[in-house]
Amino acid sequence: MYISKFVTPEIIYGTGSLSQAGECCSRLGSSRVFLVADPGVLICGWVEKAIFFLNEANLEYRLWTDFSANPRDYEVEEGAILFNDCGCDAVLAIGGGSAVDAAKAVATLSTNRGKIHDFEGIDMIKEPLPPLIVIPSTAGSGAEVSQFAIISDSKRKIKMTIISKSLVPDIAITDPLILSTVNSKVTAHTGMEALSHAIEAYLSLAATDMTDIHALHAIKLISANLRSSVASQVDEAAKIAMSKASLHAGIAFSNAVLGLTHAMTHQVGGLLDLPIGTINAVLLPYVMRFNLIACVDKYASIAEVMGAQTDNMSTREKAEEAINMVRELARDVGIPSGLAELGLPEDSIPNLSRNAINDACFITNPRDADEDDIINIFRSALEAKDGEQ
């Protein structure tokens, strides 16, 4: 008999459910926060306002925005040393996935001794985390709902994966208001990153039935919604409906992993220090190209819930369309059409290969690959011509 887990956090859903903030705290038990943000969020007031609910609280607070775009192993380690000597005992994180990504290095880092190198991988991670309560600000990374932290390495010059059940935050407040002040092109390439979760979690050799509801519904919802909301921050409606498809992936990826197009993401980004977002905007169709003969029905499916006019399409043909489909979204969105455009080397391709097969993500890919395989996925990607996907 097949035995899987599904977990999620407590998860807070609405438009101003900012304001449960300071009450998720001290429903934790929290009185001394430590509250992580990205300069982003501190620009836009959305720290003022949850600082606000938390003096509401009367919870005190010490907030640490001292970390990079894609946070560093030194970064989060001097993070948590500053947790431990504030005295703090809950972190709340408000941000977008570095930020995330951040607060999660530091609760594990607070709590189990060493390095956060001694983590990376899956199920490192010993003891306890302090409460986590975790706000998003963009809808892409699904880090709010999911047992991922990505942290740069800044001596291999990658991006470690760090996977454990610890790291699920204990509630997610996830309000659609807050993606309002978020800017077209960050819209555009983190709306991309919650379609890589939701395809490569549907496509996850972990997938289950109840993984693929929730990466469908985000499949389906991305493709509706996201042009819309690139085109316009005051789209309400389609800032809803991608704050939901951003949940809905997370919550799929978290409980299926990913595959390929993370596992090459990674290395890239360790080297260029890039987004993850972007990364895996520009490779998911080259990886999707890849992995076509492994998952034909579910490609023929995408297409479907992507809304394609797939009657009298043979199931080859609608699998086809869904690379199609994909590509063009990313197009219409501003995605660059290869890495050429992101400035990847191409000498660097051999050592970012050999990395990949490494990555956790890579072992739920759904169709095997050697290190020549992936040399060639990179390849077609850097080889793209403008405006070829």
Second form
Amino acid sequence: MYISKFVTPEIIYGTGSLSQAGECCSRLGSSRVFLVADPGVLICGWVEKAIFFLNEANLEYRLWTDFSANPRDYEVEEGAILFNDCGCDAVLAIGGGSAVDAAKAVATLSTNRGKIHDFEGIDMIKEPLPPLIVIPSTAGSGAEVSQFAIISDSKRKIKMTIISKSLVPDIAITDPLILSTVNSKVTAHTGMEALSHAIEAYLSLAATDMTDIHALHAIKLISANLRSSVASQVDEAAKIAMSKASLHAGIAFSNAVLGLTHAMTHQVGGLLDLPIGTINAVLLPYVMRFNLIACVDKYASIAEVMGAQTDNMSTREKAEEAINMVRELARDVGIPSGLAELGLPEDSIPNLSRNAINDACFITNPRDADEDDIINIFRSALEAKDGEQ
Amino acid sequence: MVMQNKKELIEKLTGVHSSKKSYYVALKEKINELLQIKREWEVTFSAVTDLLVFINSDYEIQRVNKAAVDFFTTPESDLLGSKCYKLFYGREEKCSPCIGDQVLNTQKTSYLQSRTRYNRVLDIFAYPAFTEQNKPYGVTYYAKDVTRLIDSIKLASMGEMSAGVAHELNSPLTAIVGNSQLLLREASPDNPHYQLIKDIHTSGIRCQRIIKNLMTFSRQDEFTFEKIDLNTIVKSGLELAAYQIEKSKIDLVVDLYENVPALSGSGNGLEQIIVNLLLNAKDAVEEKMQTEKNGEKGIVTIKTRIHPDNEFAIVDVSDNGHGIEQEHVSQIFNPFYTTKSSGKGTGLGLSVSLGIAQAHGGFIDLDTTVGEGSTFSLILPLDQEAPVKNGTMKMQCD
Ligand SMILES: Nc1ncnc2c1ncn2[C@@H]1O[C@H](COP(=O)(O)OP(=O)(O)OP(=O)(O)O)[C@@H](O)[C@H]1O
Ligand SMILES: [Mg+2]
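Rather than the form predicted alone that you just supplied, could I have the structure of the form predicted in complex with the partner chain?
Complete assembly follows, chain above in first position.
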């Protein structure tokens, strides 16, 4: 069908693998590291640990934390100036999706002249980036393996998506230990974000056998472990499973891209300063409902890996069951059932729908849709009513 | 159509046609750029005809231009890494004071004029080189060879002075030579004073000769050209030099070609060349015998011949002395260039000789091998009616 491609960074996985941070940086030729960290991660002491390992490898570093939860254009532009002024030669990010996105943007601007919006869209980065090492602190964004970065445009009030193979980090270090300091709210919405990544990648028009394996495995792990991970910060088995799930979901969506859920989420995210994972989780069942006729078999497989009792069910019933199970999981971990609860004004819907059509993620959605279709999905999500039930 | 578009969109989105940007390509471009800049600098450097030498703070040569390589007649690879004091002055120890130190300490440009190896006078400008952090880390020397300029200044004042001295000495000398001549004529050789007077007479003549030399040198003297026989000139030159050569226990071989045609020239001038060449040959043999006690017997040969095509008459003065290092050959004709102790050599012999030869339309050729000996050949054009009529001798100083 399509010619496809599969890319991942070097992946270092394991409990305590944070200790590899310094070695990885110096292996990539760095002597002064630009350390990008979430304020949250800073408080939990992980940055201090990372610095310890940098020191151990005789590396100098410059710590940078001046960015918002949804990193803004001017913030990353200032970061890049700092990077060059300090004579840094590698970027190490430790944090959630926003820290990684900010790090990717700084790396881009450190070698490519211009403003960050010059790189919006597909394959706009022309100059190679400095070495980029990423240590995710949450299980969800997948940014540690992906070719995407999302930065807020402070003037246009939208989120810009930058897509480039150059944004795939050189090394991803996944240490499940770091998840032990994440609170249940964040665990919930990042976990749901990972689920939406896995499901949309699985249903994507660009999915391949290779991405399917990762997507299905991620769905299975999340379905079985997200509840217990949200329930307890110290459930080590659940943390290990969720960190793996996030990694697999990241690998899947980075290569297969996403779908309409994300195309819509990005619009809402530009309007409401909410975690992407929460918006995703609310929208996912409604979009799944809409997409169902495009790939009933795949929905059935989702139900199966999620552990549904499907013995006497038809394929169609199994597919319906997949949507129910997603909805149930979201409810269990405390995700609101409708957009109204998130505070989305009804009159914003036509505008958001128009923009969603232009979002890159929409390209790989399995079912064609026009503006009216999207308006309808938004409406049912707003009122929290599932047409078929 | 829709299908095709969608397909293309998806391939673009998943990055089928794009890869992570590689530093290899960027690096390659940068390297080529730098090489280009390097080449341009090299061309610029080698086009500079003065010496450019860069040293680090350990006085080690890091970079030289072509002019420097030529000046030191040493391949670049041998120059690099050697100490600057060794290169410029042949010293084993750092100079004191050291202009490099001075420049590094004051961080200011400095200037020095000094006589370096090969007896050359260099105007040396030293510039400190700084690192990006503004710390001095080396010195660039820009050196101009001003030997000729300096020597010609020296020459000019020497000329004026000697002209004056010669003039003053001429009259008393005439009295000494004339009167002793008179006394000699009257005295019988048995007279106990005869030998004394004869010594006064020959010494007086010798003084007149020295003065003549100085006059020639200071361009105060003009040659008169006449028909002369080359062999006769050689013989009279031999009369003056043979005694000193044989006294030093050096064999003298004379081989004169009978049929050298008469030529026109200055008898005195040419005789002076012969004497100079013979005495130089004697010195070279003597110096060699002193260093190698059991060496072969010293021989000085003087020979006349004519060139096969009949255009030149030639006088060869050969010796089996120490020969001349290639790097000195170009300098021995320079005025004041001498390797002899200051009492012994003035360094004027060859420059005056070459000047006289050139005034005759001729020149002096040299064939030498270090350790084996040298042949200086005075080459004079035949068949020429007074090539430079009453020509003033031109000094060879540029
Ligand atoms: N036959 C020779 N063999 C080796 N070296 C020679 C010979 N003739 C000349 N030279 C070198 O050339 C130098 C210059 O010779 P030149 O006759 O000009 O000056 P000088 O002999 O040193 O002094 P003077 O003015 O008394 O002649 C000598 O000092 C010597 O080093
Ligand atoms: Mg001499």
